[in-house]
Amino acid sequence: MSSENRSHFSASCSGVTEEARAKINLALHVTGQRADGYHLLDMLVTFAECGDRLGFLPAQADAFTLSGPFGETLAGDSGTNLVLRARDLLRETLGALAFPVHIHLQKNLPIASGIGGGSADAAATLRGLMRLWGMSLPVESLSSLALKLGADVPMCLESRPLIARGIGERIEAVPQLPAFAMVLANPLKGVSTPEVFRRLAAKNNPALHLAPGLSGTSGWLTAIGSARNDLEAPARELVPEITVILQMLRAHGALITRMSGSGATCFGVFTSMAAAQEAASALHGERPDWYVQATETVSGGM
(Lines of atoms letter the chains of each structure in order from A and count residues from 1; the text may use other names and numbers.)
(Lines give C-alpha, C1' and ligand atoms only; values in the text may rest on other atoms or scores of the structure.)
Protein backbone atom coordinates (compact mmCIF):
# COMPACT_ATOMS: atom_id res chain seq x y z
CA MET A 1 0.00 0.00 0.00
CA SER A 2 1.44 3.41 -0.98
CA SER A 3 1.83 6.20 1.55
CA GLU A 4 -0.93 8.13 -0.25
CA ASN A 5 -3.34 5.20 0.05
CA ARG A 6 -2.26 4.66 3.62
CA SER A 7 -3.13 8.24 4.52
CA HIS A 8 -6.57 7.84 2.98
CA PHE A 9 -7.04 4.56 4.86
CA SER A 10 -6.04 6.24 8.14
CA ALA A 11 -8.39 9.14 7.67
CA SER A 12 -11.36 6.98 6.71
CA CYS A 13 -10.86 4.35 9.41
CA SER A 14 -13.36 4.42 12.27
CA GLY A 15 -12.24 3.69 15.81
CA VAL A 16 -12.47 0.33 17.52
CA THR A 17 -13.07 -0.65 21.13
CA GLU A 18 -11.76 -3.66 23.04
CA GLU A 19 -12.74 -5.01 26.44
CA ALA A 20 -9.90 -6.08 28.75
CA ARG A 21 -11.66 -8.58 31.00
CA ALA A 22 -10.40 -9.29 34.51
CA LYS A 23 -8.55 -12.62 34.67
CA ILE A 24 -9.61 -14.85 37.57
CA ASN A 25 -7.42 -17.70 38.79
CA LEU A 26 -9.96 -20.25 40.00
CA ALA A 27 -6.97 -22.44 40.89
CA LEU A 28 -3.22 -21.83 40.93
CA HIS A 29 -0.87 -24.70 41.76
CA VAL A 30 2.87 -24.04 41.94
CA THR A 31 4.44 -27.29 40.70
CA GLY A 32 8.13 -26.44 40.34
CA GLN A 33 10.77 -23.88 39.43
CA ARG A 34 12.96 -23.64 36.34
CA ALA A 35 16.70 -23.03 36.41
CA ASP A 36 16.11 -19.44 35.24
CA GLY A 37 13.95 -18.73 38.29
CA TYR A 38 10.53 -18.86 36.61
CA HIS A 39 7.98 -20.86 38.58
CA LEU A 40 6.01 -23.65 36.93
CA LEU A 41 2.28 -23.32 37.39
CA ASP A 42 -0.96 -25.18 36.73
CA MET A 43 -3.83 -22.72 36.52
CA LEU A 44 -7.55 -22.93 35.93
CA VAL A 45 -8.47 -19.50 34.60
CA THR A 46 -11.68 -17.74 33.69
CA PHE A 47 -12.52 -14.15 32.78
CA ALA A 48 -15.06 -11.74 34.22
CA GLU A 49 -17.41 -9.44 32.37
CA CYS A 50 -15.95 -6.51 34.31
CA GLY A 51 -12.60 -5.03 33.35
CA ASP A 52 -10.80 -2.18 31.63
CA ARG A 53 -11.83 -0.77 28.25
CA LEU A 54 -9.58 0.48 25.46
CA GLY A 55 -10.41 2.67 22.47
CA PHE A 56 -8.27 3.06 19.35
CA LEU A 57 -8.45 5.86 16.78
CA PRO A 58 -6.25 6.82 13.81
CA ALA A 59 -4.18 9.90 14.66
CA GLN A 60 -1.57 12.25 13.20
CA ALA A 61 0.85 11.11 15.90
CA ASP A 62 0.78 8.44 18.59
CA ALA A 63 -1.11 9.49 21.71
CA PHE A 64 -2.14 7.79 24.94
CA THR A 65 -4.78 9.01 27.38
CA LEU A 66 -6.27 7.64 30.58
CA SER A 67 -9.52 7.79 32.52
CA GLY A 68 -11.34 5.64 35.03
CA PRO A 69 -11.10 5.22 38.81
CA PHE A 70 -7.52 3.86 38.64
CA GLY A 71 -6.29 5.86 35.64
CA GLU A 72 -4.44 8.38 37.77
CA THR A 73 -2.30 5.61 39.25
CA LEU A 74 -0.89 4.85 35.80
CA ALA A 75 -0.28 8.48 34.83
CA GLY A 76 3.39 9.15 34.15
CA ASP A 77 4.07 5.45 33.62
CA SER A 78 4.70 5.80 29.87
CA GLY A 79 8.04 3.98 30.06
CA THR A 80 6.68 0.75 31.49
CA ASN A 81 3.00 0.80 30.55
CA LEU A 82 2.17 -2.54 28.94
CA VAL A 83 -0.27 -0.89 26.54
CA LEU A 84 2.49 1.18 24.96
CA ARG A 85 4.91 -1.74 24.96
CA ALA A 86 2.29 -3.86 23.18
CA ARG A 87 1.71 -1.10 20.61
CA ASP A 88 5.41 -0.70 19.90
CA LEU A 89 6.14 -4.42 19.72
CA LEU A 90 3.22 -5.06 17.36
CA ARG A 91 4.26 -2.13 15.16
CA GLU A 92 7.81 -3.49 14.95
CA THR A 93 6.35 -6.80 13.81
CA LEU A 94 3.84 -5.43 11.29
CA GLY A 95 6.00 -2.68 9.79
CA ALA A 96 5.29 0.64 8.10
CA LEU A 97 1.54 0.10 7.53
CA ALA A 98 0.94 0.39 11.29
CA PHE A 99 -0.06 4.07 11.22
CA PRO A 100 -0.12 6.38 14.30
CA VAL A 101 -2.90 5.77 16.77
CA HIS A 102 -4.56 7.45 19.73
CA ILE A 103 -5.15 4.86 22.46
CA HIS A 104 -7.46 5.63 25.35
CA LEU A 105 -7.48 3.36 28.40
CA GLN A 106 -10.39 3.44 30.82
CA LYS A 107 -8.71 1.91 33.88
CA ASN A 108 -11.44 0.29 35.98
CA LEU A 109 -9.40 -2.46 37.67
CA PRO A 110 -6.99 -1.92 40.57
CA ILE A 111 -3.29 -1.91 39.70
CA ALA A 112 -1.17 -5.01 40.46
CA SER A 113 -4.11 -6.80 42.04
CA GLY A 114 -3.80 -10.39 40.84
CA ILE A 115 -6.55 -10.21 38.20
CA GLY A 116 -4.37 -9.54 35.17
CA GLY A 117 -5.25 -5.89 34.61
CA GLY A 118 -2.03 -4.86 32.87
CA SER A 119 -1.79 -8.13 30.95
CA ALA A 120 -5.43 -7.87 29.86
CA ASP A 121 -4.77 -4.31 28.68
CA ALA A 122 -1.76 -5.46 26.65
CA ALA A 123 -3.75 -8.30 25.08
CA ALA A 124 -6.64 -5.96 24.25
CA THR A 125 -4.14 -3.59 22.65
CA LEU A 126 -2.88 -6.36 20.37
CA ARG A 127 -6.44 -7.33 19.40
CA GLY A 128 -7.61 -3.74 18.93
CA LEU A 129 -4.64 -2.55 16.89
CA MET A 130 -4.80 -5.50 14.53
CA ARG A 131 -8.44 -4.63 13.89
CA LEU A 132 -7.69 -0.92 13.47
CA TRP A 133 -4.71 -1.54 11.20
CA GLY A 134 -6.58 -4.20 9.23
CA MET A 135 -3.82 -6.77 9.68
CA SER A 136 -3.37 -10.15 11.32
CA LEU A 137 -0.65 -12.53 12.41
CA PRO A 138 -0.52 -16.33 12.49
CA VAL A 139 -1.71 -17.68 15.84
CA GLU A 140 1.74 -18.97 16.77
CA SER A 141 3.42 -15.63 15.95
CA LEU A 142 0.85 -13.67 17.94
CA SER A 143 1.17 -15.98 20.95
CA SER A 144 4.96 -15.64 20.85
CA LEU A 145 4.68 -11.87 20.68
CA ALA A 146 2.20 -11.85 23.59
CA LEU A 147 4.55 -13.96 25.72
CA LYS A 148 7.30 -11.35 25.25
CA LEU A 149 5.01 -8.90 27.05
CA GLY A 150 4.42 -11.17 30.03
CA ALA A 151 3.48 -14.70 31.02
CA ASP A 152 -0.20 -13.75 31.52
CA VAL A 153 -0.67 -11.97 28.18
CA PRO A 154 -1.24 -15.11 26.04
CA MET A 155 -4.02 -16.16 28.43
CA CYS A 156 -5.59 -12.69 28.30
CA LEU A 157 -5.35 -12.77 24.51
CA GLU A 158 -7.76 -15.73 24.67
CA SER A 159 -10.04 -14.15 27.34
CA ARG A 160 -12.01 -17.37 27.71
CA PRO A 161 -11.90 -20.25 30.22
CA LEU A 162 -8.66 -22.21 29.96
CA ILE A 163 -6.03 -24.28 31.70
CA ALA A 164 -2.50 -22.83 31.52
CA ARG A 165 0.62 -24.74 32.43
CA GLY A 166 4.35 -24.10 32.44
CA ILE A 167 4.93 -20.39 32.98
CA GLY A 168 1.52 -19.79 31.39
CA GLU A 169 2.41 -20.44 27.76
CA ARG A 170 0.86 -23.92 27.41
CA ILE A 171 -2.84 -23.16 27.03
CA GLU A 172 -5.79 -25.50 26.67
CA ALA A 173 -9.36 -24.23 26.23
CA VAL A 174 -12.02 -25.42 28.70
CA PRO A 175 -15.25 -25.07 26.71
CA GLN A 176 -17.33 -26.92 29.33
CA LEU A 177 -16.64 -24.44 32.17
CA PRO A 178 -19.89 -22.65 33.07
CA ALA A 179 -20.38 -19.00 33.96
CA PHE A 180 -20.35 -18.06 37.64
CA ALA A 181 -21.90 -15.18 39.59
CA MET A 182 -19.02 -13.66 41.50
CA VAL A 183 -17.92 -10.86 43.81
CA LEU A 184 -14.39 -9.48 43.54
CA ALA A 185 -12.90 -7.61 46.49
CA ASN A 186 -9.52 -5.97 46.97
CA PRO A 187 -8.30 -3.93 49.98
CA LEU A 188 -6.35 -1.62 47.63
CA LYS A 189 -3.06 -2.64 49.15
CA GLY A 190 -0.27 -3.65 46.79
CA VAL A 191 1.22 -7.14 46.95
CA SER A 192 4.72 -7.79 45.64
CA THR A 193 4.54 -10.89 43.44
CA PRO A 194 8.28 -11.64 43.84
CA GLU A 195 7.91 -11.37 47.62
CA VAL A 196 4.91 -13.73 47.60
CA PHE A 197 6.90 -16.33 45.66
CA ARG A 198 9.91 -15.79 47.95
CA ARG A 199 7.77 -16.62 50.98
CA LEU A 200 6.27 -19.71 49.35
CA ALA A 201 7.30 -22.62 51.58
CA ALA A 202 7.10 -25.40 48.94
CA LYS A 203 7.81 -24.96 45.23
CA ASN A 204 6.97 -28.55 44.17
CA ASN A 205 3.31 -28.94 45.00
CA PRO A 206 0.82 -31.44 43.51
CA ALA A 207 -0.34 -30.63 39.99
CA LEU A 208 -3.88 -29.62 39.07
CA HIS A 209 -5.96 -32.65 38.10
CA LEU A 210 -9.53 -32.26 36.90
CA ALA A 211 -11.71 -35.31 36.43
CA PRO A 212 -12.55 -36.00 32.79
CA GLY A 213 -16.08 -35.26 31.72
CA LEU A 214 -16.77 -32.57 34.33
CA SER A 215 -20.13 -30.97 33.68
CA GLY A 216 -22.72 -28.79 35.33
CA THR A 217 -22.23 -25.98 37.80
CA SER A 218 -22.28 -28.22 40.88
CA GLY A 219 -19.67 -30.59 39.44
CA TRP A 220 -17.36 -27.73 38.58
CA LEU A 221 -17.84 -26.07 41.97
CA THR A 222 -16.84 -29.32 43.67
CA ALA A 223 -13.72 -29.57 41.49
CA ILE A 224 -12.75 -25.94 42.06
CA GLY A 225 -13.37 -26.29 45.78
CA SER A 226 -10.91 -29.19 45.96
CA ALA A 227 -8.23 -27.18 44.14
CA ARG A 228 -6.22 -24.36 45.70
CA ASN A 229 -4.11 -21.24 45.26
CA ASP A 230 -0.63 -22.01 46.59
CA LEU A 231 0.18 -18.29 46.75
CA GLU A 232 -2.67 -17.47 49.13
CA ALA A 233 -0.89 -18.37 52.38
CA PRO A 234 2.24 -16.25 51.76
CA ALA A 235 0.10 -13.38 50.45
CA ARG A 236 -1.96 -13.44 53.66
CA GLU A 237 1.26 -12.94 55.64
CA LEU A 238 1.95 -9.78 53.66
CA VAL A 239 -1.62 -8.45 53.56
CA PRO A 240 -3.74 -9.69 56.50
CA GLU A 241 -6.81 -8.04 54.95
CA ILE A 242 -6.94 -10.96 52.50
CA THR A 243 -8.05 -13.22 55.36
CA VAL A 244 -10.66 -10.67 56.40
CA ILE A 245 -12.03 -10.40 52.85
CA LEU A 246 -12.37 -14.15 52.50
CA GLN A 247 -14.21 -14.34 55.84
CA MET A 248 -16.56 -11.52 54.81
CA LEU A 249 -17.36 -13.16 51.48
CA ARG A 250 -18.22 -16.41 53.24
CA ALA A 251 -20.31 -14.56 55.82
CA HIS A 252 -22.35 -13.06 52.98
CA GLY A 253 -23.10 -16.43 51.39
CA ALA A 254 -20.25 -17.25 49.01
CA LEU A 255 -20.15 -20.92 48.01
CA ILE A 256 -16.40 -20.83 47.32
CA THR A 257 -13.85 -18.17 48.25
CA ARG A 258 -10.25 -17.87 47.12
CA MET A 259 -7.54 -15.36 46.34
CA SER A 260 -6.80 -14.79 42.64
CA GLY A 261 -3.24 -14.83 41.30
CA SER A 262 -0.70 -13.38 43.70
CA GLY A 263 -3.35 -11.14 45.31
CA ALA A 264 -4.70 -9.21 46.83
CA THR A 265 -7.99 -9.56 44.94
CA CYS A 266 -10.23 -12.32 46.27
CA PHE A 267 -13.38 -13.77 44.78
CA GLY A 268 -16.50 -15.39 46.09
CA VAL A 269 -18.79 -17.52 43.92
CA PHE A 270 -22.51 -17.03 44.57
CA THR A 271 -25.70 -18.86 43.63
CA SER A 272 -26.97 -16.02 41.42
CA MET A 273 -26.16 -12.51 40.24
CA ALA A 274 -28.83 -11.18 42.59
CA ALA A 275 -27.04 -12.82 45.53
CA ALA A 276 -23.69 -11.53 44.30
CA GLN A 277 -25.00 -7.98 43.95
CA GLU A 278 -26.54 -8.10 47.41
CA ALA A 279 -23.25 -9.33 48.91
CA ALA A 280 -21.24 -6.70 47.01
CA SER A 281 -23.54 -3.96 48.28
CA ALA A 282 -23.13 -5.20 51.86
CA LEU A 283 -19.33 -5.42 51.56
CA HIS A 284 -19.14 -1.95 50.04
CA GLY A 285 -21.23 -0.62 52.90
CA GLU A 286 -18.88 -2.18 55.45
CA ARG A 287 -15.67 -1.23 53.64
CA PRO A 288 -16.29 1.69 51.24
CA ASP A 289 -12.51 2.16 50.97
CA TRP A 290 -12.09 -1.22 49.23
CA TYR A 291 -12.64 -2.22 45.60
CA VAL A 292 -15.76 -4.39 45.49
CA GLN A 293 -17.42 -5.55 42.26
CA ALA A 294 -20.24 -7.95 41.50
CA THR A 295 -19.76 -9.59 38.11
CA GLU A 296 -20.35 -12.70 36.07
CA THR A 297 -17.66 -14.79 34.45
CA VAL A 298 -17.81 -15.85 30.81
CA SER A 299 -18.72 -19.43 29.98
CA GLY A 300 -16.42 -21.74 28.09
CA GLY A 301 -18.92 -21.89 25.26
CA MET A 302 -18.94 -18.10 24.82
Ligand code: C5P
The other form holds:
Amino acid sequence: MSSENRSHFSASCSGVTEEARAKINLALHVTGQRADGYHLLDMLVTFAECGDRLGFLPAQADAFTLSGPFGETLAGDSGTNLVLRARDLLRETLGALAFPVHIHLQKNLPIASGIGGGSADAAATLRGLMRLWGMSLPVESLSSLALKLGADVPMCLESRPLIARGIGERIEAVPQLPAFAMVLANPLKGVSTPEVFRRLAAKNNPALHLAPGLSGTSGWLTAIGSARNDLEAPARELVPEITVILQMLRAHGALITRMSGSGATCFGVFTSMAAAQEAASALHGERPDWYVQATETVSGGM
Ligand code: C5P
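Here we have the form predicted alone; I need the corresponding form predicted together with this ligand.
Time for the whole complex; same chain goes first.
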Protein backbone atom coordinates (compact mmCIF):
# COMPACT_ATOMS: atom_id res chain seq x y z
CA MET A 1 0.00 0.00 0.00
CA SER A 2 1.38 3.44 -0.84
CA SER A 3 1.91 5.96 1.98
CA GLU A 4 -0.87 8.07 0.45
CA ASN A 5 -3.32 5.17 0.72
CA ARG A 6 -2.15 4.20 4.19
CA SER A 7 -2.94 7.67 5.49
CA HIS A 8 -6.61 7.20 4.61
CA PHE A 9 -6.83 4.24 6.98
CA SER A 10 -4.81 5.48 9.93
CA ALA A 11 -6.01 9.07 10.06
CA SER A 12 -8.00 8.69 13.25
CA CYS A 13 -8.51 6.14 15.96
CA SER A 14 -12.24 6.93 15.85
CA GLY A 15 -12.48 5.53 12.33
CA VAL A 16 -12.97 1.92 11.27
CA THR A 17 -11.69 -0.11 8.32
CA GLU A 18 -13.22 -3.10 6.53
CA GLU A 19 -11.84 -5.56 4.01
CA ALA A 20 -14.00 -6.26 0.94
CA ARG A 21 -12.69 -9.66 -0.07
CA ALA A 22 -12.91 -10.90 -3.64
CA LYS A 23 -15.77 -13.38 -4.08
CA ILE A 24 -14.88 -16.53 -6.00
CA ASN A 25 -17.57 -18.74 -7.53
CA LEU A 26 -16.02 -22.21 -7.32
CA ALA A 27 -19.21 -23.44 -9.01
CA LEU A 28 -22.21 -21.63 -10.50
CA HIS A 29 -25.10 -23.72 -11.83
CA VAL A 30 -28.06 -21.96 -13.41
CA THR A 31 -31.08 -24.12 -12.58
CA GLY A 32 -34.07 -22.01 -13.64
CA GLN A 33 -35.55 -18.54 -13.99
CA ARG A 34 -38.05 -16.65 -11.83
CA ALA A 35 -41.05 -14.85 -13.24
CA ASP A 36 -39.27 -11.49 -12.70
CA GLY A 37 -36.40 -12.60 -14.97
CA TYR A 38 -33.83 -13.30 -12.23
CA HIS A 39 -32.11 -16.66 -12.59
CA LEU A 40 -32.12 -19.40 -9.98
CA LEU A 41 -28.62 -20.43 -9.09
CA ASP A 42 -26.71 -23.03 -7.07
CA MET A 43 -23.33 -21.58 -6.12
CA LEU A 44 -20.34 -22.80 -4.16
CA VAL A 45 -18.58 -19.62 -3.12
CA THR A 46 -15.39 -18.79 -1.30
CA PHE A 47 -13.55 -15.54 -0.56
CA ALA A 48 -9.94 -14.52 -1.21
CA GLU A 49 -7.51 -12.68 1.04
CA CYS A 50 -7.12 -10.06 -1.70
CA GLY A 51 -9.78 -7.42 -2.13
CA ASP A 52 -10.75 -3.78 -1.79
CA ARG A 53 -10.33 -1.89 1.47
CA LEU A 54 -12.68 0.70 2.94
CA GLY A 55 -12.11 3.32 5.64
CA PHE A 56 -14.91 5.14 7.50
CA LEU A 57 -14.38 8.35 9.49
CA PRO A 58 -16.84 10.70 11.22
CA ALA A 59 -17.02 13.94 9.18
CA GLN A 60 -18.73 17.34 9.07
CA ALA A 61 -20.47 16.32 5.85
CA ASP A 62 -20.65 13.11 3.82
CA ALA A 63 -17.62 12.59 1.56
CA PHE A 64 -16.36 9.80 -0.68
CA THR A 65 -12.78 9.41 -1.94
CA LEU A 66 -11.06 6.77 -4.03
CA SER A 67 -7.58 5.39 -4.45
CA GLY A 68 -5.96 2.18 -5.64
CA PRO A 69 -5.18 0.79 -9.10
CA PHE A 70 -8.86 0.84 -10.23
CA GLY A 71 -9.97 3.92 -8.27
CA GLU A 72 -9.89 6.21 -11.26
CA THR A 73 -12.21 3.95 -13.24
CA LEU A 74 -14.92 4.58 -10.64
CA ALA A 75 -14.44 8.34 -10.31
CA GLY A 76 -17.47 10.25 -11.61
CA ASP A 77 -19.76 7.29 -10.95
CA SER A 78 -20.98 8.62 -7.58
CA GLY A 79 -24.69 8.42 -8.54
CA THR A 80 -24.68 4.66 -9.04
CA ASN A 81 -21.80 3.60 -6.81
CA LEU A 82 -22.92 0.72 -4.60
CA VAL A 83 -20.95 2.07 -1.63
CA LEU A 84 -23.02 5.26 -1.59
CA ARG A 85 -26.25 3.35 -2.22
CA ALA A 86 -25.40 1.09 0.76
CA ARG A 87 -24.67 4.15 2.97
CA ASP A 88 -27.95 5.83 1.98
CA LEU A 89 -30.06 2.69 2.40
CA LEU A 90 -28.60 1.93 5.83
CA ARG A 91 -29.08 5.54 6.93
CA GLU A 92 -32.73 5.43 5.79
CA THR A 93 -33.18 2.35 7.96
CA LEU A 94 -31.28 3.61 11.02
CA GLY A 95 -32.48 7.22 11.04
CA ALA A 96 -31.06 10.37 12.64
CA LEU A 97 -28.19 8.81 14.61
CA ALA A 98 -26.40 7.91 11.37
CA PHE A 99 -24.05 10.94 11.39
CA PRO A 100 -22.08 12.19 8.34
CA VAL A 101 -19.18 10.03 7.26
CA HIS A 102 -16.11 10.21 5.06
CA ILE A 103 -15.82 6.89 3.22
CA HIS A 104 -12.58 6.02 1.48
CA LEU A 105 -12.49 3.15 -1.00
CA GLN A 106 -9.16 1.67 -2.01
CA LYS A 107 -10.17 -0.06 -5.24
CA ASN A 108 -7.79 -2.96 -5.80
CA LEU A 109 -10.15 -5.28 -7.73
CA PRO A 110 -11.00 -4.74 -11.39
CA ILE A 111 -14.50 -3.40 -12.13
CA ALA A 112 -17.29 -5.65 -13.52
CA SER A 113 -15.06 -8.67 -13.31
CA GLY A 114 -17.09 -11.50 -11.73
CA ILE A 115 -15.35 -11.45 -8.36
CA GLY A 116 -17.92 -9.31 -6.60
CA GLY A 117 -15.97 -6.08 -6.24
CA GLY A 118 -19.01 -3.77 -6.11
CA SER A 119 -21.04 -6.23 -4.03
CA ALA A 120 -18.15 -6.80 -1.61
CA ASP A 121 -17.74 -3.01 -1.27
CA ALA A 122 -21.47 -2.60 -0.53
CA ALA A 123 -21.36 -5.38 2.09
CA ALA A 124 -18.22 -3.89 3.69
CA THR A 125 -19.99 -0.51 3.80
CA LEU A 126 -22.92 -2.03 5.70
CA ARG A 127 -20.54 -3.76 8.15
CA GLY A 128 -18.27 -0.71 8.55
CA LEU A 129 -21.04 1.85 9.03
CA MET A 130 -22.82 -0.27 11.62
CA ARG A 131 -19.55 -0.38 13.57
CA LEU A 132 -18.89 3.36 13.12
CA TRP A 133 -22.43 4.33 14.02
CA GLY A 134 -22.47 1.86 16.91
CA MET A 135 -25.70 0.24 15.77
CA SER A 136 -26.84 -3.20 14.79
CA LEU A 137 -29.74 -4.72 12.92
CA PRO A 138 -31.28 -8.19 13.24
CA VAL A 139 -29.58 -10.62 10.82
CA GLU A 140 -32.74 -11.01 8.68
CA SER A 141 -33.25 -7.23 8.30
CA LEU A 142 -29.60 -6.78 7.35
CA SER A 143 -29.67 -9.52 4.72
CA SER A 144 -32.88 -8.24 3.15
CA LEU A 145 -31.38 -4.75 3.04
CA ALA A 146 -28.26 -6.27 1.42
CA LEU A 147 -30.38 -8.09 -1.16
CA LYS A 148 -31.91 -4.76 -2.23
CA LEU A 149 -28.38 -3.67 -3.22
CA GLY A 150 -27.70 -6.75 -5.35
CA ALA A 151 -28.10 -10.53 -5.44
CA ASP A 152 -24.47 -11.11 -4.36
CA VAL A 153 -24.42 -8.63 -1.46
CA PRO A 154 -25.89 -11.00 1.22
CA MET A 155 -23.15 -13.57 0.56
CA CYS A 156 -20.47 -10.85 0.60
CA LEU A 157 -21.76 -9.84 4.06
CA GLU A 158 -20.72 -13.33 5.18
CA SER A 159 -17.35 -13.35 3.35
CA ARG A 160 -16.67 -16.98 4.25
CA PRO A 161 -17.17 -20.24 2.34
CA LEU A 162 -20.83 -20.93 1.62
CA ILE A 163 -23.40 -22.42 -0.68
CA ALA A 164 -25.93 -19.89 -1.99
CA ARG A 165 -29.19 -20.83 -3.67
CA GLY A 166 -32.23 -18.96 -4.98
CA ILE A 167 -30.84 -15.81 -6.55
CA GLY A 168 -28.12 -15.82 -3.89
CA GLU A 169 -30.17 -15.11 -0.77
CA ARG A 170 -30.50 -18.66 0.60
CA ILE A 171 -27.14 -19.07 2.26
CA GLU A 172 -25.61 -22.02 4.08
CA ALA A 173 -22.08 -21.91 5.55
CA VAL A 174 -19.58 -24.56 4.43
CA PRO A 175 -17.20 -24.82 7.41
CA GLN A 176 -15.44 -27.85 5.90
CA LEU A 177 -14.17 -26.04 2.79
CA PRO A 178 -10.36 -25.76 2.94
CA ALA A 179 -8.24 -22.76 1.91
CA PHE A 180 -6.89 -22.87 -1.65
CA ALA A 181 -3.78 -21.33 -3.23
CA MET A 182 -5.13 -19.47 -6.23
CA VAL A 183 -4.24 -17.26 -9.17
CA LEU A 184 -6.86 -14.79 -10.44
CA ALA A 185 -6.49 -13.49 -13.99
CA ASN A 186 -8.60 -11.00 -15.93
CA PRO A 187 -7.98 -9.38 -19.34
CA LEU A 188 -9.38 -6.08 -18.00
CA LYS A 189 -12.43 -6.19 -20.21
CA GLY A 190 -15.51 -5.44 -18.11
CA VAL A 191 -18.43 -7.83 -18.59
CA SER A 192 -22.10 -6.85 -18.23
CA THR A 193 -23.81 -9.44 -16.00
CA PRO A 194 -27.31 -8.90 -17.52
CA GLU A 195 -25.80 -9.35 -21.02
CA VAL A 196 -24.19 -12.68 -20.04
CA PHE A 197 -27.48 -13.94 -18.56
CA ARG A 198 -29.31 -12.82 -21.72
CA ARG A 199 -26.97 -14.94 -23.88
CA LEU A 200 -27.39 -18.04 -21.73
CA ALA A 201 -28.93 -20.73 -23.97
CA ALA A 202 -30.21 -23.24 -21.37
CA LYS A 203 -31.76 -21.99 -18.13
CA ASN A 204 -32.67 -25.36 -16.62
CA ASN A 205 -29.36 -27.05 -15.97
CA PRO A 206 -28.61 -29.80 -13.45
CA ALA A 207 -28.36 -28.65 -9.82
CA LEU A 208 -25.11 -28.66 -7.83
CA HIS A 209 -24.73 -31.87 -5.83
CA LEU A 210 -21.90 -32.12 -3.34
CA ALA A 211 -21.51 -35.45 -1.57
CA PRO A 212 -22.08 -35.16 2.17
CA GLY A 213 -18.95 -35.46 4.30
CA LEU A 214 -16.52 -34.10 1.67
CA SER A 215 -13.15 -33.53 3.29
CA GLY A 216 -9.54 -32.74 2.49
CA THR A 217 -8.23 -30.58 -0.33
CA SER A 218 -8.13 -33.37 -2.91
CA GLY A 219 -11.70 -34.53 -2.10
CA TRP A 220 -12.99 -30.98 -2.52
CA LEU A 221 -10.99 -30.38 -5.70
CA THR A 222 -12.44 -33.54 -7.27
CA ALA A 223 -15.96 -32.39 -6.38
CA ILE A 224 -15.36 -28.84 -7.63
CA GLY A 225 -13.72 -30.20 -10.78
CA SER A 226 -16.90 -32.05 -11.70
CA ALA A 227 -19.07 -28.95 -11.13
CA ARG A 228 -19.51 -26.09 -13.66
CA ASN A 229 -19.95 -22.41 -14.26
CA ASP A 230 -22.91 -22.27 -16.65
CA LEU A 231 -22.13 -18.63 -17.46
CA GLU A 232 -18.73 -19.50 -18.92
CA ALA A 233 -20.01 -20.27 -22.45
CA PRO A 234 -22.02 -17.04 -22.90
CA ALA A 235 -19.21 -14.97 -21.32
CA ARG A 236 -16.68 -16.47 -23.78
CA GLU A 237 -18.80 -15.13 -26.66
CA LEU A 238 -18.33 -11.62 -25.28
CA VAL A 239 -14.70 -12.01 -24.16
CA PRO A 240 -12.83 -14.66 -26.19
CA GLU A 241 -9.73 -14.09 -24.00
CA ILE A 242 -11.44 -16.21 -21.31
CA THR A 243 -10.52 -19.35 -23.27
CA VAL A 244 -6.91 -18.17 -23.49
CA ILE A 245 -6.71 -17.35 -19.77
CA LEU A 246 -8.01 -20.79 -18.80
CA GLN A 247 -5.47 -22.47 -21.10
CA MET A 248 -2.63 -20.34 -19.73
CA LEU A 249 -3.54 -21.10 -16.09
CA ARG A 250 -3.52 -24.83 -16.91
CA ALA A 251 -0.21 -24.52 -18.77
CA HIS A 252 1.29 -22.96 -15.62
CA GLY A 253 0.25 -25.92 -13.47
CA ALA A 254 -3.27 -25.14 -12.18
CA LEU A 255 -5.02 -28.23 -10.81
CA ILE A 256 -8.45 -26.77 -11.59
CA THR A 257 -9.45 -23.72 -13.64
CA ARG A 258 -12.81 -21.98 -14.00
CA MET A 259 -14.39 -18.61 -14.61
CA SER A 260 -15.89 -16.80 -11.59
CA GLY A 261 -19.37 -15.24 -11.63
CA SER A 262 -20.30 -13.74 -14.99
CA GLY A 263 -16.61 -13.22 -15.84
CA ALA A 264 -14.24 -12.35 -17.09
CA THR A 265 -11.99 -13.22 -14.11
CA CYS A 266 -10.84 -16.84 -14.13
CA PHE A 267 -9.09 -18.66 -11.34
CA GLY A 268 -6.63 -21.53 -11.14
CA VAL A 269 -6.09 -23.58 -7.98
CA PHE A 270 -2.45 -24.50 -7.30
CA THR A 271 -0.70 -26.99 -5.02
CA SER A 272 0.85 -24.25 -2.84
CA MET A 273 1.13 -20.47 -2.52
CA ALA A 274 4.72 -20.74 -3.82
CA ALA A 275 3.41 -22.46 -6.99
CA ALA A 276 0.62 -19.86 -7.30
CA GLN A 277 3.08 -16.97 -6.95
CA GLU A 278 5.42 -18.51 -9.53
CA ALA A 279 2.55 -18.99 -12.00
CA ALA A 280 1.28 -15.44 -11.37
CA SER A 281 4.66 -13.87 -12.11
CA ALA A 282 5.06 -15.99 -15.26
CA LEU A 283 1.56 -14.99 -16.44
CA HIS A 284 2.24 -11.35 -15.62
CA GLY A 285 5.45 -11.55 -17.67
CA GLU A 286 3.50 -12.93 -20.65
CA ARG A 287 0.49 -10.59 -20.34
CA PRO A 288 1.61 -7.44 -18.47
CA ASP A 289 -1.63 -5.71 -19.53
CA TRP A 290 -3.83 -8.18 -17.58
CA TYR A 291 -4.83 -8.21 -13.91
CA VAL A 292 -3.01 -11.19 -12.39
CA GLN A 293 -3.06 -11.86 -8.66
CA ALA A 294 -1.86 -14.77 -6.52
CA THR A 295 -3.97 -15.10 -3.39
CA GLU A 296 -5.09 -17.56 -0.75
CA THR A 297 -8.77 -18.16 -0.13
CA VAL A 298 -10.16 -18.31 3.40
CA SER A 299 -10.94 -21.70 4.89
CA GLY A 300 -14.43 -22.52 6.15
CA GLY A 301 -13.07 -22.86 9.68
CA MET A 302 -11.31 -19.47 9.20
O1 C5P B 1 -28.47 -8.27 -8.46
P2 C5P B 1 -27.40 -7.77 -9.36
O3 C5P B 1 -27.38 -6.28 -9.47
O4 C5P B 1 -26.08 -8.33 -9.05
O5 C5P B 1 -27.78 -8.33 -10.80
C6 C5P B 1 -27.42 -7.71 -11.99
C7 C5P B 1 -28.26 -8.27 -13.11
O8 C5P B 1 -27.87 -9.63 -13.37
C9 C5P B 1 -29.75 -8.36 -12.82
O10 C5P B 1 -30.39 -7.16 -13.17
C11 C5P B 1 -30.18 -9.49 -13.71
O12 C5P B 1 -30.32 -9.05 -15.05
C13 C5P B 1 -28.99 -10.43 -13.70
N14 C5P B 1 -29.13 -11.49 -12.70
C15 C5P B 1 -29.95 -12.59 -12.95
N16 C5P B 1 -30.07 -13.58 -12.04
C17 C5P B 1 -29.38 -13.52 -10.87
C18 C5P B 1 -28.53 -12.43 -10.59
C19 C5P B 1 -28.42 -11.41 -11.52
O20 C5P B 1 -30.58 -12.66 -14.02
N21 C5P B 1 -29.50 -14.52 -9.99
